[in-house]
Structures are given as structure tokens and as C-alpha cells.
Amino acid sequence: MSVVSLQLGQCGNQIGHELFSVISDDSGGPNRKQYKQCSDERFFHETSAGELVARSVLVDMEPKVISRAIAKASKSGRWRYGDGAHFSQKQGSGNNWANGFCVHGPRHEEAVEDLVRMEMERCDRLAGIFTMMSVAGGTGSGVGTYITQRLRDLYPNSFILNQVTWPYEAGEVIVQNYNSVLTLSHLYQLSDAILVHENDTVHKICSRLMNIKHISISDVNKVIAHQLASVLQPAYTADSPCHYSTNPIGELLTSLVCHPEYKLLSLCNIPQMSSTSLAYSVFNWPGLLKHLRQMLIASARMEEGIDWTVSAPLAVTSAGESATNSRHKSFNLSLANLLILRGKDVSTAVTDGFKDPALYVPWLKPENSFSTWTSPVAFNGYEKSATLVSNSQSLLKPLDNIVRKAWNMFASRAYVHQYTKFGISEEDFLDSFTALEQIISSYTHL
């Protein structure tokens, strides 16, 4: 089954190019014929000349980033984007969600829908739609949200997974929190799940783990692409233990999204380090899984700086307190977790630590809350690699920060006129705040 990707805005197009590059490089190693066949069918279609063409549509309101992505893909000699599988204009959305959602989206919907439909018609079987976008700007967030809305109307029975990148907390755009609130509140009604990357976290990974001195946007995007590919590349699952899964998005959503009120997914991956350090490093499954479990419990996104004092509560304490009352203030409670293990001796990895009922909400059975995917194939240069996709409370704090900052601006009506002139009313803002406050409340009171 195949995945149709949409690269939306500058951020989405840059991450999308890096993602297809990682997938292509990872699949091209020795002794992985079946793995490559499954990966190629999932993400590429093959021309009569034997060229691999990405199953992707590129959308931006400015042509520069798309042109660069197309040129770099063709230059690689391993894969390319489809002829005409892109749409751009000469004028951007000015970092304004309303401009993208109310103006550019409706104006260009037919052209984009035609491109998506043509890509879908090339698939023998569709696994789902995967979009990549930022929540901070105008095109990725505004046009991306509008396109997601149209796709949900046109393909009501297809899975839609939105990967979104949250902005640096220190600020990239003065109205980034408005754009984020409007994007997330709308996507929550449309998408089957929202997979979140935070720029601040990825930047720290580049600095502290990859030892990059002068971090570029490309460095950040490479880390995000590595993490995404570690989830999307072929693996054996509970539904297909003897052959690579054919429905990655469907099985991901089945494993992690048990209720439409809870759709926020976070992702962490270990190890991640510079190629220089990797050459001198040796990893074992017990060590990797011990660190990954503590990262989950303490809501840490990377293995450096984990708080080892946080522990899972006992079901009932000696004083008779409930687990809820005895939790460490930093304990991260989960609804569901998906552990993806790739590499040497993967069959020997013991994952019992992730099956502890104390990690999960009491109203779900632990056996329904934890899933494992495996592949004996080494991933992207790492002999052993472990990825955890989690539906938990880990995104509560950054989400609450975004909503709080946006509300503080809205309370003084700062920049609201820049949105109302494109058709977004103050009531629309209030509806979005209400929706996100409900999400925050739902996750807080798990």
C-alpha cells in the first residue's frame, strides 16, 4: 500500500525533501531487497525508464523552495519528484494564517486537488495521506489547514496524518502563536492524528547530540526527517509478524489513537549522534530501552539530561493513595505507546518495561496501550535504533505555552485586525481558544 505525501509551505517542502532522501538512502543498502521493494512501493512509483518518482505533491505560495527541492532531488540521481506534481505562486501568505486559509486556499483549491487526485490514481492501494507543514507561518499553516479540510471532504474514509512543526518558543514570527492556535484547533477536527516536532527540541539534539556548532535549518530538517523515516520505513507489526506491514499509517493510528479527543503524538528516537561519534560507539538493547523508557516517563525528548528521579507510581501506595495522587509532578502519563526497533539482534530486545500498567491510564488495558514494530535491517547507518511514538501528556506544557501567549496578545487585540481583514472574526479566535483549552483539559485530567 502506498502513502501520498503533501509538502506544504517552506517548512513542509524542506522536510519532505529530506525525508525522501533519507528513505532512498536507507533502502539502498546491501542485503535488503524485500525491505527496499516494500519501501519503494510505499513512497515512490517507478517510470518505464526505471526512475523512482516520489508519491508527493509540493505546494507553496512562493516558487523558490519548491524549485530548490526539485533540483536537489533530480541531482541525487536516485529519485526525483513527478513532472508537474507541484503548485506555486509568485506571492506568499505573509506569515498570516487567515491569508492562507481564506484567500490562497480557496483560490487555488482545484489545482491542488487535481494534483493530489492524480497522485492517488497512481496508487494500486492507498494507505493514507501524510502531510508535512509548519504551524507558525502563513502558507504551511493556513493553506495547509484548508487543503486538509478539502481532503477530508473529498476522501472521508482515507487516513490523514498531519506532521506539524512547532516554532521556536523565543519566536520566529510575531504572530506565530495566533497561527499555531488557529492551525491546531482546525486540524484537530480534521486529522486522524497530529504528529508534532518542536524546533527547540530538535535544535538541542543538533547542538548537544550531533555536536553541530553552527546549526542551519537543513540540520534541523535532517533530524526531523530521520525520526519520521524511522517510523514510516517497513517493519514487522502485530498484524503482519512474518512480512513487512503494508498499511503503516492505518496501523500507527490503530495503535495510538484510541479516542478522537486524544490525537497529539510525540516522537523520540535514540541513538542520535554525529557520524564521527557513531563510528566509535557500541549500543545494546537493554541500555537503549532503559534510556527510552525513562525519556517517556520523564517527558524527555533526548537521552541527554534525562531526569532519573521521576518514576512510575505503584498501583496503590503503602499509604493507600491512588496512583494518581502518588505521581511525581513530572511523571508523564500515557494513553498509548508504539515502540519501533530496528537493527541487529532485534529479536532479543526485551520490552517488558513499556508494558507496566502504571505508565498508562487506568481505563485502557495495558495490552491495548502498547505495541511493538521491529525490523532486523539497520536503519540509516545505525546498527541499532529505537523510536517511540507516544500519545501522552508530554505535549501539554508546550501547547499550554502557545495558547497562553496567544491569549495574552488577543486580550489586547494585538494584530487581530491583520486577520479580520481576510475574513477571520474574533469569534473564530475564541472558538479556537475554546477548542484547545478543551484539549489541554482532556490531557491534564487523564
The other form holds:
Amino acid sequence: MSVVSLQLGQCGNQIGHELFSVISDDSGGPNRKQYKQCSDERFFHETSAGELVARSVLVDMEPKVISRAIAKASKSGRWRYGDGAHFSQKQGSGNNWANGFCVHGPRHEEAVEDLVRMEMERCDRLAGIFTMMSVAGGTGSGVGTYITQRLRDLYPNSFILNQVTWPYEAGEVIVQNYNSVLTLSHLYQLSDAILVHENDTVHKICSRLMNIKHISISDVNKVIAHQLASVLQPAYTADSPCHYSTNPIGELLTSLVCHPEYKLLSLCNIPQMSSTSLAYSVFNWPGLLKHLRQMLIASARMEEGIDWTVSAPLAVTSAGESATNSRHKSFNLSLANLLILRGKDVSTAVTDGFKDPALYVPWLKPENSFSTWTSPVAFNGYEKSATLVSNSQSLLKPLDNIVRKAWNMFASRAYVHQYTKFGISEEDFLDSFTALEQIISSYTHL
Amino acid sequence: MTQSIVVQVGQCGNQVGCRFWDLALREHAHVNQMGIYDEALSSFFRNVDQRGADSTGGKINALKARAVLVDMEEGVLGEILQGPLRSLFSSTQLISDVSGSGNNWAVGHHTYGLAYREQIVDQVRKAAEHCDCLQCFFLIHSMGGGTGSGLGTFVLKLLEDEFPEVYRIVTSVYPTAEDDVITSPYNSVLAMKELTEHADCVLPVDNQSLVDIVGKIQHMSNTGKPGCTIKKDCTIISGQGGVVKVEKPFDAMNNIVANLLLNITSSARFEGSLNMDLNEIAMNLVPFPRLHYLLPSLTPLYTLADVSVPPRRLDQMFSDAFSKEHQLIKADPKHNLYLACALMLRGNVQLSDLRRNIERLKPTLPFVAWNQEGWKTSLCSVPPVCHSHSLLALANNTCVKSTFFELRERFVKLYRRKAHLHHYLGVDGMELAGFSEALSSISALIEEYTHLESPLMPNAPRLTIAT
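Next up, can you give the form predicted together with the partner chain of this protein, since the form predicted on its own came first?
Now the full complex is given, and it begins with the chain already shown.
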């Protein structure tokens, strides 16, 4: 089954291009014919000339980033973007969500919908729609939200998985918090799940774990692409233990999103290190899984600086209160976790540490909270690689920060005139704030 | 790719404008080795073939600037028409009169505004028709004289009426206290009212800062300290390699302003890993509609002959951008409140350098409470000519209010005595109410900036959800 991707805005297009590169490199590795076949069918379609064309639509309001992505893809020789599978205009959205959502979105909806429909018609069976965007800018966030809304209306039975990138907390775009609040509040109603990457976390991974001295945007994007590919590449799941799963997005959603109120997903992937160190490192599953488990409960987003003092509460009684009291103050409660293991000897990996009911909310049965996918094929040069996709409280703190800063700015009404100019009123802002406070409250009181 | 039109008004505006076109040609010649008319060139120039029609793509035939040049006396425009840049402009793009405005804002604004309105609208519209997607007007003028100040602000209002969707970024040269034009306070305050109401962004520059920067560079090149020899032609004030060969007085100062304009548009013209378009400047740096005065500061001022660039030098560049010596207007941002700040980097600078320096500088710069992380960043991969990297910082800071305060004081000193007023009131269309309105406008602006500095009420309580 095939996944149709939508790359929105500058960030979305840069990440999308890296994602397809990583997928194509990974599938091109040794000893993986069936894996490659499944992956190719999922992400590319083959032309009569034997070329691999990505199942992707590129959308941006200004042409520079898209032309660069298309040129780099063609240069790689292994895959390329479809001719005409992109849409751009001359002038960007100016970091203004209202401009993207109220002006550019409606103006260009027909053209973009046509492109998406063409990609979908080329698929034999659709696994789902995967969009990539940032929340801080104007096009990715504003136009991206509008397009998601339209796609939800046009294809009510398809899965829509949104990957969003949250900006550096120290500031990349001044109105980033407004744009983030408006995007997330709207997406929550439209999307099936929101997979979040934070620039701060990925930047730290690049500097501390991968030892890159001068980190560039493409380094950050490569790490994000690596993490995304580790989720989306073929794997054996509980539903399909002998063949590669044909419904990756659907199964991801059933494992993780049990309630429509809880849709925020975070990703951890280990190990991550520079390619020079990789040759000298040896991993074993117990070690990797132990680290991942601690990263989960201590809300550590990368493998360094994990707080080992946080531990799961010892006994979960039927009365919810005693469980709450015995929890360590920074213990991260999960709703559901999905573990994806790729590499040598996966069958020997013991995942019981994750099945501990103390990690999960008491109102879900443990067998529904935890699932594992495996694949014996080594992923992207790492002999063993483990990814944890989790629906938990770990995104609560960054989300709370974003809402707090946006609210402070809104209290002084700064920059609001830029949004009202294009049709977003103060009422709309208040609605978005209310929606996000609701989400924060739901996750806090898990 | 979008296009921008430059409108230069008055003697100062046209002289700065000339330097801008010279340096723009130099920059594009440096980057565009193949002589192909590409997207970057099209933002300021048209490619015209023999018959005078636009030709897109392919080799460069003849370049015409997307500009309208206005001056009410013939001297400056005449020089342009005879100088080496004459082929850039067709004669219809130049609008001139004979006698000038006599340093009188009212004459520039009311008399000449009325007389030349049709012609100016015509020329601007023609220039706009040659554009695929017009994004921005750059208006260059001075505030102290008559034409630049009066007619310039009239043109600004006109642009807003005719092209409301196109951004208007104004570069204004403010008079200093020792200005030789006695009525410059009147002209400036009357013009300020128009700028506050009709411009999207204003980049104020003053002559004193430019003189200081030029002095500093010349001092550096003349002291000859070991390890400090400057590459002669690689300073921000040098116009070497451009079309105009003979250097005129004021050229050094005007080059700085021209570089400012080039750097602002660099990310929109050339590619980079983190692009920033012109509309993003207005969006991010203007929190309230009237507070759109952005302090520019440019670094580095010169390249040292020593080629290697250790990271400390990069960090020094960031620190310099926030020092008083590199600012283009006399003000003290560090002791006032930052409302927002944009960092536009060109050249070989990586994301990690940028983030490291933001982390380093943040504690030293006071930001307003509701915008603690008020940074907008952009990275363009094409460096300016002769430098390996450069940084332009645009800050929206409440320190501009002290500049406006001084301006108002000088205005009030003359106004109290009604000195020179009869020259203005004698002009058709100018009334005394105009003066009092302008005075209240600038007072209100100072008041708004001061209000933001007062300690705010404690953060408004967040919305709570009933559980």
C-alpha cells in the first residue's frame, strides 16, 4: 500500500527531500530484496523507463526551496520528483498564518487538490496521507492547515498523519508562538495523529551525539529524516507477522491513538552517532532497550543526560490516587507506546520492560497500550536500531511553554493587527487558546 | 521571485540611489559570472533587447533599473544622465523641475505634489507593469530638505493609495543637530507624521553616524598596526569595481546606506538555507502598526588582509552588530527595550554559529516582557563582494524615541517663536493645523514607545479549563 506525501513550506520541503533520500539509500543496502520492493511500492512509483518517482506533492508559496529540492533529487540519480508534481507562487506568506490560511490556501486549493488527486490515483491502494510542515512559519503552518482541512473533507476515510516541526524555543521567527497555537489547535480537529519534532532536541542530538562541529540545517534535517524513515520503512507487525505490513499508518494509529483527545506523538530513536564512531561501536538489544525505557519515563529526548533517578511507581492499585502519589515528580506517564526494532537478532530482543502496567494509564488494558514492530533488515547503516513512538506526557512541557509565551504576547495584543489584516480575528485567537488549554489539561490529568 | 521598485526623491535620495545602483551592479557582476539574466537580477533590473521590449531569461542584453527618480532641480539628475549609469535609466524614468523646493516641505509636498502627481503615478505604474510580481517599494529620501522630505512623503501617500498591497520600506536620512538647513526640524517633523501613517517600515539613518563610521575605517586603514591591515577595496565604504570610476565626496557615506539596502534584499534575491522574504520583515518586526522604525546596524565594516577566519572573529561580528559604533543612527539600544530584532546573515555562516551567538547575546540585551525570544533569523549563502560573510541587524528598539524627542525639541524651539512659519503658510494648501497635527503625531509616537517601557502589569492569568 502506498503513502502519498505532501511537503509544505520551506521546512516541509527540505525535510521531505531528505526523507526520500534516506529511504532510497536504506532500501539500496545489501540483502534486502523484499524490503526494497515493499518500500519502493510504498514511497515511489516506477515509470516505464524504470525510474523511481516519489509519490509526493511539493507546495510552497515561493519557488526557491522547491527548485533546489527537485534539482538535488534529480542529481542523486536514484530517484526523482514527478514532473509537475509541485506547486509554487512568486511571493511567500511572510510568516503570517492568517495570510497562509485565509488568502493563499483558498486561492490555490484547486491546483493543489488536483496534484494530490493525481498522486492518489497512481496508487493501487492508499495507506494514507503523510504531510510534513513546520508550525512557526506562514506557508507550512497556514497553507498546510488549510490543505489538511480540504483533504479531510475530500477524503474522509483516508488516514492523515501530520508530521510537524516545532521551532527553537530561543526564537527563529518572532511570531512563531502565534503561528504554532493557531496551527496546532486547527490540526487537532483534522488530523488523525500529529507526530512532533522539536528543533532544539534535534540540534542537541547533532551536537552532542553526532559530534558535528558546525551544524547546518541539512544536518538537522537528516536526523529528522532518519527518525521518520525508521518509522515508515517496512516492518513486521502484530497484524502481519510474516509479510511486511501493508497498512503501516493504520496500524500506527490503532496502536497509539486510542482516544481522539490524545493525538500528540513523540519520537525517540537510538542509537544516533556519527558515522566515524559507528564503526567502533557494538550494540546489544538489552542495553538499547534499557536506555529507551529510561528515556521514556524520564522524558529524555536523547541518549545523553538521561535522569536515572526517575523510576516507575512500584505498585499500581485499583485506586488511582495511590498510584499518583507514588509517582516521581518527573515521571512520564504514557497512554501507548510503539516500539520498532530493526536489525540483527531482533527476535532475541526482550521488550518486557515496556509492558509494565505502571508506565501506562490505569484505564487502558496493558495489551492495548504496547505494541512492537520488528524487521531483521539493518536500517540506514546501523546494525541495530530502536525507535520508540509514544503517546505520552513528554510533549506537555514544550507545548505549555509555547502557549504561555503566545498568551503573554496576546495579552499585549502585539502583532495582532498583522493577523486581523487577513481575516483572523481576536475571537479566533481565543478559540485556539481554549482548544490548546483543553489539550494541555487532558494530558496533565492523565 | 518578486520584484522591487526603487523610488529616489530629492538630492540626497538620488545620490544614495546612484550608489545603490552602482553597488548592485557590482554585486551581481561578481555573482553572475555567466552573464545570464537570472531571477536574482530581475528583482531590481529589467533585461531589455534592441527594440526596447522586455526579454526574460537568456543572456543579458541591456539592463534597465526598476526605478523612478524624482528631483525638483536639475543638477543631480543631470549628472546622472551624463554619468556612466545613464544607460540604466530611460529618460522617462526621471522626473525633474527647474527651481527646487527651497528647503520648504510645504512647497515639495503641496505645490510640486499637485503639479507632478499624474506624471509620477504614470511612471510608477509603468514600472509596476513591467514586474511579474511586485512586492515592495523602496523609497530613499532625506528628512531635512524640501523635495526629499515634502515630495518624498507625498509620493509615499500616493504609493499607498495606488498600490495598497505592496510594501513600502522607506530609508530616511535624518538631520543631525548641526545640520546646515535651519528649517530642517520643521521639515522633519512634518515628514515624520506621514512616515508614521503611511510607511510599512522605516530605516532611519543619520549623517553623524555615517561620518563616524567612515572616520573609523579610514583611521584603521591609516594606522597600519601589524595584523590590522585592511584590504583596501574591501570596506563597506568602497565603491571599487563598480561602474562609476571617479569617487565623489559623500560617496563613502552613501555607500554604507546602499549596502544596507543590498543586504536587506539579499535573502529574497539569492538562495540560502533559511530564506527571509521582504514581507517577513514587516510581519516580524512591527508589533504595533505605528511602531515601525527599525535601527539598522551593519558588520563587518572591513575585511582584514589576514585571510583565515577563526570562530572568534565570527562571534566578534555578532557582538559588533550590537555595539553603538556600528549603528547607522545615534541611539543607545542596550539601555532601552528591544521589541524585536532580526539578524540577516550572508555568506559562510552555519546554523550552529547563529544559535550559539543568540544564546550568548540574549542575557545582555533587554527584551520586552512579552517577547523575550524576539529573534528573527535568516541565512543567505551568497556573501557580499569582498567579504566572506556579513551581518545586518534590524532592531525595533524604544531608543528611537530619544531621537524623536530631540527632533521635537528643535521643532518646538522654532515653532514657539513662529520663526520661518510664513514661508510655509504662504504656500497654497498648507495651514497652521498641519503643524499642530504633526507635533501631536510625533508626541503620540514618543508616548507609545515610552508606554511599552513601563513595567507591565503581571502576566494575564491563563485560561483555565473546568474539570
